[in-house]
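This document starts with one chain, in the form predicted alone, laid out as structure tokens.
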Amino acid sequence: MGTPEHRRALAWIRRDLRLKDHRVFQRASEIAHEFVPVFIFDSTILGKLSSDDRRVTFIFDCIEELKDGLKQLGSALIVRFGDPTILVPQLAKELGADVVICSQDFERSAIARDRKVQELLKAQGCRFETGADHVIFPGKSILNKEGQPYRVFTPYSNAWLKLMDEHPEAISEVTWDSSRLVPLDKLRSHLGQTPTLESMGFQPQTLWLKAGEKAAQDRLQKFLPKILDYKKDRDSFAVDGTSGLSVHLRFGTISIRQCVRTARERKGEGPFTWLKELIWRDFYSMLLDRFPHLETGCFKPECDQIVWPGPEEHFQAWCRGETGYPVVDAAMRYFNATGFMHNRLRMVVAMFLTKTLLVDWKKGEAYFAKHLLDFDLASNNGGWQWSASTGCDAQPYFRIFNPTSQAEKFDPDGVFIRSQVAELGTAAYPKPIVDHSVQRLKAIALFQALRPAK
């Protein structure tokens, strides 16, 4: 390693709330004599959330753990609440940083934010640098023979696996030099008072899982004995057969590289199936990056023609878990209580909303965006458009999940359903609000009536 080119770096952490396998910290310790970790509770995002949003509690708990971890290393985490386009340049100037480093984000609003921060930093003589961290291969890394992004998952996945074999360093563990951290004594005058949940307008929430890097590592260790059976058990509603790491991957309390290494180090269908699920994250992130219209419309332009006839009262019944279809109601009630939903159940409820209730997928996407603890725009949008048959490599419009047969197959004894729908089998339970077989034909007709996009 040569002589660092920068005097001091500001390491702006965002979706990487951990100390281990940390690309931003590695880069900061490589190119700067010393660096300062900074986290900003973004008021432009938090201001749109309700005071009981669970995600803010999760992030807050992660930050508290990070503060303790950096303190043990003889340094500190500077935490602020406000607009990052104002605070990052201010902090860079205050701390004497001549470079700011952070991980890439592919959402339009985040790209615009980072562009503005870069311009303001440049005006004060400070560099801005980003790099991939929450995906293995960012948007433009994998292209087909025509130099275009893939539109079908399987060939993308094959290309992804080939590229990983050719570049094993893409998943290697990243180490960083903690001696490059600015010592606590030098930072005391800059620390200020860490914002509290209450001061930011939020109330502490009870979470279904523990937050933080240690909790993520514990959860991974608990998953390892089950990974060989992952392909068989992952779709079962009543069996704890998934990793439960989605929220940790979302906020970067565990490295995607560590998860990929874990899958690659183990043989069998279970680990390989889990690896393919991790590749879907990269695929959806790539789509969002390469096809920004996904944030506001259908991947298939002709699907924007659809006028979804489902009434608002059916959407509200779906939200409450009162459709009269036990598996849908159980899934939505559990989701409302925890902010978590099993992946197979996400497909079931999404397809039920769009293909049985004939409600616009964008309404379901927005409801999930508001309540998912592991909400990620790329994955949420991709999953909804897959289920609604409006997206890239989506479920064919004529293949429609039957909620009753899904329940019989993946919760045959009704264990999960009964755990959430106590009134099942009594007069208190609502009758089905629609006939699935009738609605299925209406859904198929909606798609058959589409005109090819010009």
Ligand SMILES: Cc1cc2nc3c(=O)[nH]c(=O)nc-3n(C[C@H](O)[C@H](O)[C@H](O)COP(=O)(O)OP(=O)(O)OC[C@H]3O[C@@H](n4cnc5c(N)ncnc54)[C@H](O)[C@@H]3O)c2cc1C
Given for the second form:
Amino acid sequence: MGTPEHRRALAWIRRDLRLKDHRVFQRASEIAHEFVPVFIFDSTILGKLSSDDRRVTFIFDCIEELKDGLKQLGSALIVRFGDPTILVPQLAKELGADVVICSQDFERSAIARDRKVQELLKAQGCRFETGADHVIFPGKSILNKEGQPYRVFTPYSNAWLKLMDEHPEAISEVTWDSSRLVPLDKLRSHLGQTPTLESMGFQPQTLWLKAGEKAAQDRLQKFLPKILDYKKDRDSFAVDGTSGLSVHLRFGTISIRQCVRTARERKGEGPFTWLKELIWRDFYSMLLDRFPHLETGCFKPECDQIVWPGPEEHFQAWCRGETGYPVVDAAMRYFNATGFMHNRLRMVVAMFLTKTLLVDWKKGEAYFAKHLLDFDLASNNGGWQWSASTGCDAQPYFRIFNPTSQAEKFDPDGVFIRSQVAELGTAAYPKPIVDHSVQRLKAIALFQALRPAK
Ligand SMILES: Cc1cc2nc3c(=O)[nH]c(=O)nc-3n(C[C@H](O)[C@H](O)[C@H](O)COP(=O)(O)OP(=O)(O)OC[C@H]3O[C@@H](n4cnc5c(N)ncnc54)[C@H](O)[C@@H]3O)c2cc1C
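If the one shown is the form predicted alone, what is the structure of the form predicted together with the named molecule?
In what comes next, the whole complex appears, and the chain from above leads the way.
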């Protein structure tokens, strides 16, 4: 390792709320003599959330854990609340940083924010650097023979696996030198008070899982004995057969590299199927990066013609879990209570909203975005467009899940459904608000009427 080119770095953490396998810390400790970790509660993002948003509690708890961890290493985490486009340049100046490092974000609003930060930093003589951490292979790394992004998952996944074989270092654990952290004594005057949840306008929420890096590692350990049966159990929503790591992956309390290593170190169909799910995550992130129109419209432009006829009261009944279809209602009630939903149930309720209630997928997408603890724009949009058949490599429009047979197949004893719909089988339970067999034909007709996009 040569002499670091920078005097002091500011390591701006965002979706990487951990200490282990941390690419931004590694880069900072490599290119600067010393570095300061910084986290900003972004007032632009938080300003759009309701005061009972669970994600803010999750992040807050992670930050508390990180503060302790960095204190034990003899340093500190600088925490602020406000607009990062103002605060990052301000902090860089205040702390004498000549470089700011953070992990790359692929959402349009984040890209615009980072561009602005970069310009402002440049004007004050400070460099801005981003690197991939949230995914294994970012947007442009995997292209087909024509140099274009893949539009079908299986060839993408094959190319991903091939690239992984050629570059196993892409998932090597990243270590960093904690002696490069600026010592606590030099930071005291900059620390200030960490904003409280209340001071930022939020109430602490009870979460279905523990926040933080330690909790993520515990969850992974708990999943390891189940990974061999993952292929068999992953679709059963009555069985706890999946990792439950999506929230941790979303906020980077665990690194995606560690998850991929875990899958690749194990033989068998279970670990390989789990690896494929992690590749879906990269796939959707790549799609959002390469096809930014996804954020506001359908991947297949002709599908933007669809005028979804489902009425507002049906959408509201879906949100409340009062459609009269037990599996849908159980899933939505559990979701409303926790902010989490099993993957198979996400597909069932998304397809039910679009193909049975004939409501625009964007309304469901927005409802999920508001309440999902693991909300990730790329995966959520990908999941919704897959279910609505408007997306890239989506479910064919005529292959519509029957909610009753999905329940029979994946919750045969009704364990999950009864746990959420106590009034099932009584007069208090709502009658089905529509007839699925009639509605599915209307959904098919909506797609058959589409004209090729101009
Ligand atoms: C309509 C819909 C919306 C969704 N919205 C989100 C979202 O906002 N955030 C999110 O992380 N996932 C989303 N998913 C994907 C998936 O449902 C969740 O990742 C999964 O249920 C999380 O549970 P787990 O951690 O136990 O997953 P596991 O089965 O243990 O899978 C491991 C990890 O792989 C990734 N993964 C698994 N399935 C998918 C998938 N289909 N697409 C992309 N990544 C996947 C996740 O990071 C997950 O934690 C959505 C799926 C659908 C159908």
